[in-house]
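The chain that follows stands alone, in the form predicted alone, written as structure tokens.
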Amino acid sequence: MDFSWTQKQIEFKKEVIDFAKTNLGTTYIEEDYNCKFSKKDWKACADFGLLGLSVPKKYSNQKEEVDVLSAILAMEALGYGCKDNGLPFAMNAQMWTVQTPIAHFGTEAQKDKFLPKLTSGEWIASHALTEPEAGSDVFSMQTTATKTDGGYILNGKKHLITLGPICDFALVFAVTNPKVGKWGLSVFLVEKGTEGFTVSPNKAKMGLRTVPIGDLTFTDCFVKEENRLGAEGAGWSITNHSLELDRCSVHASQVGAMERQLEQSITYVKKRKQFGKSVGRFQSVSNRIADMKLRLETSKLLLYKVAWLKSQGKPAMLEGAMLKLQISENFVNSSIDAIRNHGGYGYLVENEVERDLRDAVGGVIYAGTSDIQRNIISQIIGL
């Protein structure tokens, strides 16, 4: 494994950072307080080409094909340059769990219809897997798709769906054959306005408040057969295909945020004076800074390893679980340390330090809880 970056990749990372600092919001206090999604920032990212990083260039405004490593590096750069943790989280949810499955499993007609609108920012899509009684236990899924003349009838409810309240269509998992377990899951592209498809209002959350999240309900919802993604029963393969890339990319932005936190903390503790000297010279403070640096560097190593494995077409189930566990929990711990380093200043909403902690907590829950990641790791190593 060679974790060194090419000059082209380094320049690309810098371009993304410069773009984020120049074109995205300078503060997100109001958006966070009001649970407001910035369509303006979303469209700016699309125009810059970020939403197209997960699909072939023919479906985006990319001038050349972008490799997985460069895409992950771009997401790290976005997390560093953008103060809104919700924006890269939402982008990754669409890029890797909607766009990538369509690009890999979709028909040419589906690719031509959906991908250009997604990568241009014209449409927004959600990945509808989780249900009220089927979160980590996906095999308890109760949404059904019953075969009928010309298509399927969907019935069921999806829960805590990222971008659900504002989606133009949803990539929906449903049971088509309950007798064969995981091989009985199928996937459907259900468009807004389809009779029987309704969405809930946005739900207020502890963190990631700039990302709309809600429920999707399907009541005798007819979906044409041409809107089934992949073969009937391919749902398990589809979700597994994008899972490792999704975890890798969404946590890349957290690595970028952790680097931003560290730099801000160093600047503050060097400037802040108590008892006649910089607080950074007190051992308890300097030790926290050292811990933040250690978490950042170990997180980068796992991130780059998983990205490298995926770039080589290799499986990374174990490494992906360790990555998800390590970075999500590191981000929480470093966010707490960042607040402590800033003292009362860091506790105030107006200074945008405390928001990282509220955003970070979601990372130990979404895309598989920390408990589930530990179970995966222990099972793979033979327990």
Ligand SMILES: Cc1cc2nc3c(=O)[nH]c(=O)nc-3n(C[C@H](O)[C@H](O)[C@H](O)COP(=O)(O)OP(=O)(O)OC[C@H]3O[C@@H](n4cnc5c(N)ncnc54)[C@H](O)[C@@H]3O)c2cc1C
Second form
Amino acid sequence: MDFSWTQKQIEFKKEVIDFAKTNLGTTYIEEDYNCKFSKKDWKACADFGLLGLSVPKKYSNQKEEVDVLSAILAMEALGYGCKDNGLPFAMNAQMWTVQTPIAHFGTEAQKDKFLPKLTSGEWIASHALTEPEAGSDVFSMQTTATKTDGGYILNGKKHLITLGPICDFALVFAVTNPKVGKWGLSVFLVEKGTEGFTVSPNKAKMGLRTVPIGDLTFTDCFVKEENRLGAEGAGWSITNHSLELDRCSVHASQVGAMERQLEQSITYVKKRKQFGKSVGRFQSVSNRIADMKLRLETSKLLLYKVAWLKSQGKPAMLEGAMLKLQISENFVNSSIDAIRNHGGYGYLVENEVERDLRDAVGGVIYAGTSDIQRNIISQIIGL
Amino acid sequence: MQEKIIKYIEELSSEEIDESIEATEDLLGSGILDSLGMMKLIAFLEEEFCCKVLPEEMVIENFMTVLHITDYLETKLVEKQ
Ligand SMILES: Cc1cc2nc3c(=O)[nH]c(=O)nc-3n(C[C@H](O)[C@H](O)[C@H](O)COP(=O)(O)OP(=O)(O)OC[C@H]3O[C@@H](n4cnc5c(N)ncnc54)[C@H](O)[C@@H]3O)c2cc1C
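Structure of the form predicted in complex with this ligand (previous: the form predicted alone):
Full assembly next; the chain just shown is listed first.
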């Protein structure tokens, strides 16, 4: 067993942190308040090469192929260096649930058309699975794609779609053959401007407010056959394909944020004096700091284990579910502790402590709620 | 091969089904296996038969019934030799 990172990986992590600290926003109070997406930050991350980490270098501006472990470490570094949790969350959504499926299941023409535009930040894309009546039970979806001359007619509505309101195209799941249940799902790349495809405005949210999220509606929307991703019926496989990598990467950013949060808390409780001494001297406060450290380390252990399994090409169903459950819940708990440590200062929006908590709550819902992760874990271990 | 696969599926879904399953029964479509069960079955096949099921091969033509699975695995194992 070897827990160490290579020198090159450590340097890469440092480079990403330096990039984030110098090139991304120094504050996100206004963007958070006004639910504003920063295209400038998105583009900066693309130019640095971060969006390209999930696909072969042929489709990105990476100088060399980046291994899975380094990619995950880079996303952890971004979560640490970037004060906004929304940006890494949205980037990960596009990287692993749009780019990776296209890189794997796409035709050469699809890869050439879509991937360079996504990794360069020119285009933005969303992954549309959830529907108003199909959330956790996502395979009960009702959006249909009916075969017609030269393509398919899509009808239905997708719900809670990250980047949906500003997407240049959406990767959409629809039922092509209802008779065969889960085998009857197919995936389509539906481009903005296609007749019958509309997106809702951005919806106001509790957290992750810098990320536009909304609905997509398809009304007799004709999609050419060449825009089907993978074979007819490949939908089920596509949903599973990059799930574990997506979990790793999106929660890697939360791990980075937890590290930043812990350092901030330590600095504050040492500096803040009450009753003549640093509040960090009070055991109630130092216990919270110890708990935050423990959550961070257990999160890292699970994260690196899943990243390692994926780097070896191994399945990580159980570990992926444990990772998602543990890290997302840890981030919520540590975000509350960070506020407690900062007292009233932490409660004020202007100090950018409380935002982490609002952002963290989304993590126990998206990509399978904590309840669903518990179901998966207990089912895999034999219940 | 067929018996091993059926035995594994019966273990996986012992609470959902009372009778033994047939090699021609639709596994995912009829609810014998749910999505997670199918993923577990695929992991079992990879380990048991030392092969890698590629994501693009996880389609109805290869995995609808035990019969489809054995046909698919046999072709795959021949290709490997
Ligand atoms: C910030 C954010 C971003 C998102 N981005 C996307 C996206 O880009 N694309 C996309 O397709 N979707 C996206 N979603 C949707 C997300 O995947 C769903 O919200 C999630 O799967 C839960 O579905 P639901 O909201 O319908 O909740 P429901 O399924 O209605 O769940 C309600 C409650 O019931 C519980 N529950 C349901 N079934 C079970 C069960 N079997 N066992 C135990 N408890 C159960 C849930 O845990 C929850 O507590 C996003 C969601 C959020 C919050």
